[in-house]
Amino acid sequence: MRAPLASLPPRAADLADRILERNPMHRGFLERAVAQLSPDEASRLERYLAFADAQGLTPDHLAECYLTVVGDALREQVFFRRHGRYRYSRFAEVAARVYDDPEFMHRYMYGLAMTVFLWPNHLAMARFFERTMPRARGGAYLEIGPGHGYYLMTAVASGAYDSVRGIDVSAASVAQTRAVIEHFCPTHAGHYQVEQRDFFDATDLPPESADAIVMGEVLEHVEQPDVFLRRIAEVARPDAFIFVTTCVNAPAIDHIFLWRSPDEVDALVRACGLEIVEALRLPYEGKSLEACAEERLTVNLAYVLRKASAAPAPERARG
């Protein structure tokens, strides 16, 4: 195999081989992505694949998980380019197809976990999170929609918080997040909880109770992202660390809320009682932000936020 894929650790190199056996056209993208990995990040990918092996997942199965995400993205991009909208716009339309389908969610979550290392924009957001997450403040950490569990595991492993809690509507996501933490943080039992629950049903989250709130790749999956942001502003302490990621013009099988520009997201964040401390705008690979706007291409967004002095009251979400 040609460099830089040949420089990967053994499990990761084997995974790349199996991905390219099934999709040779993915070689250029994969090589460019792997070239951006630091030695430590390549080692973390290797350790993640060892975790998957401990769960009984074969390299061939992991390749299929990853390609499930790739194939979904390509199909939905074709639909988006043709129709100028996402395929679905209601939570109920995607719940049965995605969140309530354990087999699909299993493949999707493991595939998405690997994109943290193998998709440059996802890698950049993970780096942004690790750089900005406070590690010396303690208090209560809350994550809404931990999905594959990588961010929540990072928070648990840091030992920075007195309590860590994750809430997700998907049983498959909850199970995978628990498995990831149990594998990588075996001495932290009792210091975290992960539960299948709607964020808005968590009535034991009183106002100003969280010192850190993380919500990665959730807003584009809901009908009323403003309601989620207002609820976050309510639950956050005045000095809380708030980390949120989302995307614009980013078709996926379970994306239902379409933003057309980063400025739209910025405006909504501010309207919901939050202030932008730092923002990361990541254009489509090989394109500028200006080209993405002209061609309606995906831009990934990541924010470090803080609570504004007078946050609007939250409303009830409808999905």
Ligand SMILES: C[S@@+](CC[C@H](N)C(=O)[O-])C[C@H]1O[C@@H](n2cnc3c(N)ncnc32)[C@H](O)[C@@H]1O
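If the structure you just shared is the form predicted on its own, then what does the corresponding form predicted together with the ligand look like?
Shown next is a single chain and nothing more.
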């Protein structure tokens, strides 16, 4: 059998070489990850790298983008082990360091896009999205925090929606999302819009107006995830497809809301007027969910949700 990295198409193999030149310790992880890619996924990674090339990004730069995300995760893991919490807890602290820093955000989002293929848990969530996203429903698709834009681009490319809208607080994410759609869906201009906005401020979205709502890896980035989930329940049509991913015990520079168990997230989702249709709980590589709970290791979570048939009772005021 060929070694996994040798089976990659040329751009991806070159990227893997450049990553490993800089970080030889990453070899085992990368080989195991690449072994999981189907030929179609490897060829999608190849096309993504061709897109990055068309944006003028060199293979060395892309390797550095990817290692920015790996390095950040390691650094924040050390902080988390030492202090038992994420480094930051306020949106404003993170906005200044991350979302409003175009250079960092550029590296971070290109790096994160590559993890969709090169991190098995991220790949599993992307497969879950591909499998569950309705393609015959039409209507309005809304995505909160598209970031690198790969999921939003998938929705545009599917041609399944009458309108596609993305809302992201970071100018760099908005630019990257537009670029990836323009590259992969050149004939879809006018069928989508991507706006720079904080979803907290998007109070003008009409109730029951969205047929699909997608929010990948955003809930852990906000101070009040319950407000986001309630708002999603409000904006969703009664039969809307709702896809949300998040993570527990997952330190990163911009993660400010710390969930300590998947059950906590399930409970919040339900308390916010949403029902769980299907869920994935993806433990840290090589560990069981039980070991993750004991050792406070990262678990990635992905949900297909729907609006609960009965609205939850309003919260009682304290005091």
